[in-house]
Each structure stands twice: as C-alpha cells, then as structure tokens.
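For reference, the chain that follows is the form predicted on its own, supplied as structure tokens.
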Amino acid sequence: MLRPLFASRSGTISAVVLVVVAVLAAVGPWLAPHDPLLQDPRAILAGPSAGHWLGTDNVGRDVLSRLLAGSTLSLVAALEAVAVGLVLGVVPALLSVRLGRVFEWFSLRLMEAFVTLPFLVFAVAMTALLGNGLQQAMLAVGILISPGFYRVTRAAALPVATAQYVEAAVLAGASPWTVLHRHVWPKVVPAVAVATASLLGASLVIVSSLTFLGIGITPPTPTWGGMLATDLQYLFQRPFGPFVPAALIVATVWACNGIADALRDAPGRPAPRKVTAHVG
C-alpha cells in the first residue's frame, strides 16, 4: 500500500507534507515556545518579533504556540470522524454482501437516510443533545461521512462476492469469515484506502468549519478553524493573520487528496472512485 505513494512526485510530496503535519500534531504542544493560553495585555495584536515569531492575537496570546497546540486537536478530531465513518460504513457494507437481501435493504435505507441529513443542523443537534464537545461533533461528522465508505466498500466487494472462486470456496466448506478474510477483504482494501485518504481531507475541512463557528470546542481551546475565525475579526490590524492557519488547512487537505490520487492511480490496480463527504 505504501509503494504507490512514492511512484509519483505528487504522491511523495503529499506523503511528506502529511508526515510533517502528523509530527506537528504529535509533538506540537511540546514545541510551543509559550503557553498557548497565556495572555499578555502588553502585546495585543503584535506583529512578528523575536519573542513571538508569528505575532500575538487579540488578547496577547502567542500565535505560533496556539497553532502548534491546535494541530493536535484539529488532526485528531478529523481522525476520530474518519474512524467513526469507517466502522459505520465498511462493516455494514461487507455484511450486506454476505447476509442477504433483508440486511442489504435495511443498510441501504439507513445510508440513504444519512445522506439526506442536513449537515450543520445535525451537528448542532448532536452537540446540543450530547454536549458541546469535539467528540460529540465528530460522532455527527462520522455518521454523515459513513455513506461514502459504504458505497465504495460495497462496490468493491460485490464483484468479488459473486466470483466463481468465492463460490467454489463456499461449496468447499469455507466459513464466511475465511471467505471474507482471504478473498473479499484484500480486494476491498485499496478502495477503502482511497476513500479513507479522501474523506480524511474532507473531515478536516468539516472540523475546521465547525470550530470556525464555535461548534464542538469551548474557548479558549486552540484549533485551526477557531484561530481563523478570530483572525478574520481583526483583519485590519493583522492582515496576515488568517494566512498561516488557512495554509495549514489547505496543505493538509491537499496532501490527503494527493495520497488518495496516488493510491487510486497505482499501476496494476482497479481505479476506485474518489469520494467526497456530503455536506448539506
């Protein structure tokens, strides 16, 4: 699965960018030169300097420290949403292929219902019901992106499930788990990998949008979307302020899409369609 990433220049660059972002998310809070929550009234909306490389925000907090600390929360939240969507989409898709038409009908109707849900209203409803936390919001995002995983997995699994060698294995007495593990899953993994990379970028955009609106976080918790919203309020005083958080979001989403393209275009493999999240 890793070889296609380095078969093209764009795939290699995307992998490098994503590794850098992952390192920032892993060790960012420890690399922060200042406390991301520490306010300095003497340095409000200050420009870049030796003490504050990216300046300070509207209450004197170090922007670089908040970006590094916010990297962890932003990326982990996107991963949580993808994990929820992966479980809710892939597992029912595989079961619908193996358990017959009744389960297939119910799973299809459920995924169609998820597609029709208005994104923002559903996210707000979930946070109102379960509390205004990022985990609650990511549960809502994971539910809304699960149809993407479901469609891709089911489309990849159906031809394999009806193949002659799979039918021969069933007639020979192979258990459903053996058929799934040895014959179906290896054919499904490439399509699921493409969907995961693509939907990870979409989830990051959704996470940034929610935190931009103040959904899922409690101030002054630093996130890329929250910092972007704050910087836009003081665009006249700090016109360069929104650039860095926006650039981080764009670079990470571009890297995820680049990895999805590299996996999809890998030689010798079928080309699964890249999916996008439904935002209603």
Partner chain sequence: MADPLLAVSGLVVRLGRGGERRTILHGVDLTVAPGESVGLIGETGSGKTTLARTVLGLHRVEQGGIDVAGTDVTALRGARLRAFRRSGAVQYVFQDPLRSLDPDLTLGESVGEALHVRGTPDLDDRVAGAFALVGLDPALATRLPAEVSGGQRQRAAIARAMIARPRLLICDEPVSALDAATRVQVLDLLASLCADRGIGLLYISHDLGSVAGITDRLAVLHHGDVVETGTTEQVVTAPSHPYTRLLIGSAPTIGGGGMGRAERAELRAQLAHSPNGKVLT
The other form holds:
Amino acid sequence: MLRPLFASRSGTISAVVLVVVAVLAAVGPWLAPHDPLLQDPRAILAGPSAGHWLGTDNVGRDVLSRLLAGSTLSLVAALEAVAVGLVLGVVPALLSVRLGRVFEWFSLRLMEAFVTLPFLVFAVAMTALLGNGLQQAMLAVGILISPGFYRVTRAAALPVATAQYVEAAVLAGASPWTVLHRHVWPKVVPAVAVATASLLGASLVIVSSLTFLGIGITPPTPTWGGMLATDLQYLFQRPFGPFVPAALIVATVWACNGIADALRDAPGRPAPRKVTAHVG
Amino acid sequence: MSAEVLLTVRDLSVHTGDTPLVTGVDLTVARGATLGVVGESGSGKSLTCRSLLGILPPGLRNGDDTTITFDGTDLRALDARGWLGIRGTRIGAVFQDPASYLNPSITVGRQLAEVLRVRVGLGRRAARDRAVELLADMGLHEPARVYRQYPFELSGGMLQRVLIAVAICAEPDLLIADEATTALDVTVQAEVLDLLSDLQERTGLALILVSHDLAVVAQVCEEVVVMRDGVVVERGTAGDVLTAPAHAYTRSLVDAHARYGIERFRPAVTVHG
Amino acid sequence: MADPLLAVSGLVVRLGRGGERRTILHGVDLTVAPGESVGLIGETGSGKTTLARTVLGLHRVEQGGIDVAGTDVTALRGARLRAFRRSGAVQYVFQDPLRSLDPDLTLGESVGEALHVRGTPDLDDRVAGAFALVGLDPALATRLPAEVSGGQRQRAAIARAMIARPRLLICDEPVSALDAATRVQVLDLLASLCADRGIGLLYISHDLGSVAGITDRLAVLHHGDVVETGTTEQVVTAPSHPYTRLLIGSAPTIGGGGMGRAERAELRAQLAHSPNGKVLT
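Here we have the form predicted on its own; I need the corresponding form predicted in complex with its partner chain.
Now the full complex is given, and it begins with the chain already shown.
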C-alpha cells in the first residue's frame, strides 16, 4: 500500500515531511521548553534569544513552545474532520451504488446540498447551535468536505457496481456485503487514499482559518492557525512572526498534496477514472 | 478479366525496434481482383493492411527490403503530401468499428459531403446531391433521410454502409476491408458482402478482404492468403485452400467449420473435393 | 422428456422505465431436458441475452413461468433467490472472460467464489479439481486474468461454473471472444463436460458456425419471438420460417452452398412486411 509513495522523489520527501510533522504532533507538547500559556510581561513581542529561540508573542508567551504544543491540536483537529468526512462521504457513496434508486437519489441530493452550503456561515451556525468547541467545528468541517469523498468514492465504485464480474458474483449467490468488500472496495481504496491525503491538507487549512476567526479552538489554547492570526495583528512589531506557523501549515498541506499526487500517479495503478455525471 | 497488376508487395516486414512482427509477406493484386487475407488477431494481417495505407501505429516501421508498388508508384518513397493523393482517393479502407470513424455530433450526410468536397473537389450543392446518391447506391432506404441522421441513430450495418460510401466516394482503384463485417449480424454481414461484390462489378474496384473468418473470405475472394504469427502460411485459390488445406493451421480452421458449423449437415460440400 | 430441467412458458419481459418501456420477449416457450443441448440463436435485439438473464433472475417477469429443476424462479426474491443461486443449479458463462473475471482476483479466487460465499470447507481442493476438470494447470490458480491467454481465461470461467456442480449451464456466446484455434478446444470441452455429467446446456449465439456442432435442438429467436424450433439438423437443412431461412442462407460457409442473393432479398422483403417478424407461412 505504501510502496508507491516512494516511487517518486516528491512522494518520498512528502512522506518524510509528514512523518516529522506527525512526530512533532505526538511529542511536541513534551518538547516545549516553556509552558505555552505562561505569560512573561517583561518580554512582550521579544525577538529570538537564548531563552526564547523564536521570541515571544504579544503577551510574552514563548512562540516555540506554543508552536510545539499547538501542533498536536492542529493535526488532531484536521484528522478528526477528515474522519468525519470519510464516514459521511464514503459510506453513503458505496451504499448509493448498491442500495437502489431511492437511496441513490436522496444521497445525491444531500451531497449537492452540502456543496452549496456557504462554508463560514455553516461553520458559524454549527458552533452557534452546538456551542463553540473543537468537536463541533470539526463536525462542521467534516460535513463540508464529505461531498469530496462521496464523489470520488462513487466515481470509482459506479463502474465496478455494474461490472460483469460483480454480476457473476451475484449469480454465485454473493450477498451485497460480499460484493462490496470483495469486489468493490479494493477498486475504491486507491481513489479514497488520494482523496484522504488531499482533503487532509485542505482541512488543515480550514482548521487554521477557523481558529483564525475564533471558531472551534478558542484562546488561549495554542494552534497554528490561531498563532498566525495573532501574529498578523502584530506584524509591524514582529514582522517575521507569522512566518513560522505559516511555514508549518504550508509544509504540511504541501506534503499531503505530494502524497496524494504520488498515490495517484503510482505505477501499476489504473489512471484515475473520469467522474461520470449521473442523474438519478 | 485483364491481368494488369495493380498492387505488388514484396518482402513486406513490420518491426518494432528490432523485433519483427511481420516478415516476408508477398502479395499481388490485379486490377478488379479480390484477395482474401485470413488470420487471427496478432497474425499480422492488420499491420500488413496498415502498411499499404502508410498508417502504421507509432513505433512500428516497415523493413528496408519492403517494396510496395501501387499502379507504378512506389508507396514506400511517398512523403506525407504524396500519401494525400493515394490514401482515401486511390486506396480506400473500411475497418471493424464503424462508429469510431464518424464524428458523433455531425450528421452522416454532412460528413460524407465533406469528404466529397475535399477529395473530389465538388461544390457544396453538388457534394450534397452526390452524397445522397451514394447513400442510395449503398442500398440504404430513404437516403435523403439517412443523410440528415446522426451516427447514433443508425444501426451498425447502416453505419458500415455509410463508411463504405466514404471509402469509395473518390472512386479508388483498391478498397481494403479490414474485418469490416466482423461486428455485424450474420444477415447484415451477407448484405454488406453483397454490396462489396456489387461495387466491384460496377466500378472494377480491386478488393482486399481481411477477416478472421475463413468462410467469409471464401465466399467473396478468388485468391486467399492465410497468415499466422506474422508470416504467410498458405496461399492459393479459394477453392484449393478450402478443399485441400496444406498447413495445419488452415486445416484446423476448415475442420472447425466442418465439425461445429452448419457444414456439418451439408455433406454435399465436403472438405475433400 | 418427463421432467425438463428448464421449462420457459409464455414468457413476457418488458425492460426500461416509463415511456421507454419496451417488450423484449413476447411469450417465449423453451425447454431444455437433462443432458440435452439446446441452441438459442438470434441476432442483435432478438432478446436472446434478455431471455438468459431472466432465467437467471436478473430481470422481472411480466407474464409466464420459468421452472428450473423444479423451482419456479419467477417467484424468488431476496434471500430465497440468493439461496437458490447458492445451490448452483444454474450456472452462467459470459461471453468475454476478461470482463466476467475480476481483474484484481486470482483465477483461483474467482473460480472458488461460489464455494467461498457458501462457506465450503475444502475450497482449495475443489478449486484444484475444477482446474483439472477444464484442462487448466492448477498452478495457474495464483495468476491474475490478465496474465493468462484468452483460452485459459475462458476455461477458468467454465471452471467457475462447473465447481458449483450445475444441472443447467447457460453459455452466452462463450467462444466469440476467442481465436479460431482456441474456439474448437473450448467447444470440445463444453460438449464433453455436459455429455459426461448429463448437464443441460442452453447455448446462446448469433453465430450458426459454432451452434450447429454442439446442439441437439435449436430455437430461433426473432424480435422476441421463438419463430422456429426443431432438431438442429432439421432447422439447418430444412428451415421453414422465412427468418430462419434467411439466417441460414446468410451464414458464410466453406465451399459455398449459401442462398442466392435474390432469394435473400425476397425473404427480407417478406419479413419487413410483418411486424415483429410474425410471418404466416
């Protein structure tokens, strides 16, 4: 499964970057030299020094510690959103090709409705409805990215569902479940893997932009997006400030996209199938 | 029938890199004659045809010793411009899947008329009239209506008739039909084969009929060439090849018909005549 | 013929939805006895594949009955239909094994599918047995369909049908995707398998060239109607319906003997004047 990643150089680099980010997320909070919430009124917006390698922010918190501590939450949030999107997109997509027209029609309309939702308004509405918090915000993000999973999965599953070998399996007495996991699922996995990698990158950006707006994760909890937001406010006092969190976000998103590309272009895989328009 | 030679192929070979796919094929077709080429997919029969049309797939080339002479012209020496005067005008061709040779969004009549304007140099009005006339000649009922129809509205047999009209509209001297009836129903195949024989009688066209089906070839052709794995394994008059096949492969083809075909119930046409 | 294996009577099938709904089969009767080989011939649009698929329970029956080995399959739905399929009584061999075998499963996995879904214990042994039965090297069980020849693939597809120990085998153009040399071998295999085991064979084809030698009886389907039935010899040598005469007369044969062009044109004209090819002879 992972071998095609290393067939290309960009795939290998992306994988290495992602592993480093993952390690950061796993052990970051323990590596932090200072308490990420500890304010030092004597050193506000300080430049890099021996005590604070990346300086301090507007209330005197150590930037390096906040980045390290924030990495966990930023990534976990993105993963959570992708997991929600996977479940809400892939499952109905697989069912839509096997469960008959009524389900197909409703799932298609629902996904079309999701696509039309204005992103920020929906996220704000969700957090207003369910209370502001990470879980609620990620549920909103998951719902918003689920049509991506739905479309990719359905496009890969549709030609398989009508394939002759599936009919042969049905004639052998295979249950819909057997058909799904024996014939349909293996054809869908590569497409879903590509979608997961690229949507993981996308949801990291979304998480960051939401925290930037104060939705989901609220201060003083550190996240990359949240830090970017405050750093931008103090751009004149600390011009290099936004650079580090922005670079981390960009590197992670880039690595996710790199992995998506590597999986898609891997030798021996069938070319990504064209998405067929299907009106129920 | 005069024995004036129209096409001479000597030592035709096709290579990909250093691997030969077809070797040592010799063919001679007289003006107005029919030649049948029998073989399965991969026997080299289609590559041989494509060599005659100068349309080998990318990466394939003819060997240096190959000579193809068509009505005094050395086809191997032609450049792209030179081919324009031969392919489609003096040598026509029809292939297996007619739908893939037509633009699905333009009526078949307009596509035929377009060829007439480019190849024959007819004016707009004249091309239209000639196209309807040709469609009628192909045995299509209500040719004016067919003219206005799109490819998807026509059956496979009708599409193949349209393509035959396209192939012969410039009155070529040679028509190559490569598995042209393979995708058609038996009754439709018989009609299309009739049409080809008719055309030959009327216009003195020479025909190379390529098929995997020995019986189809036997029905239409005087001369038969059997190809296998890129070489000619047997050649002769249709009667000789069918009644006294010399090569084991040809024998197996004749045998298959005798055992599983309707020949089984026609002892009058036994293999050993 | 006390108990036919397959008895289709007055079968009417309509396909499509809404205004597109068309009658594909207009009251078809057909029987296949145990050990008998029946050819169903017809051209594009005659409804021959629809008939096969209806027998397999893939299309809804509008009217009429289908009885397979004593079971009325028109009444089967859902779990009961699945149970009937798992019994293996009817097996189907598709035209093109490249499409009917899952490209990502090994030949062994595909051949063993019917046993896999039933949960049969000695799966590997029986797969090996099925391979041997159709003349395939059991070592090929680990290969993917794309890694073997066309003839080997179709043998694997036949093994998949045989492993279920069918009583009725339906083959839809099983050799038309194969090269001429391989065709005879696959036809020989089908003929001997059915003869040895008393399996009823319904052989569907548009190509008389492969039907005549493997069938005892023929049924000629034309626009959804069986226009003629009889022993193969009868139908081939003395066809009575104009369509059958046209079909036989159009078939290219070695050594000629085909019908003259004028006669065919006349038959065609005769057929054109009767809707649904219902010609009074």
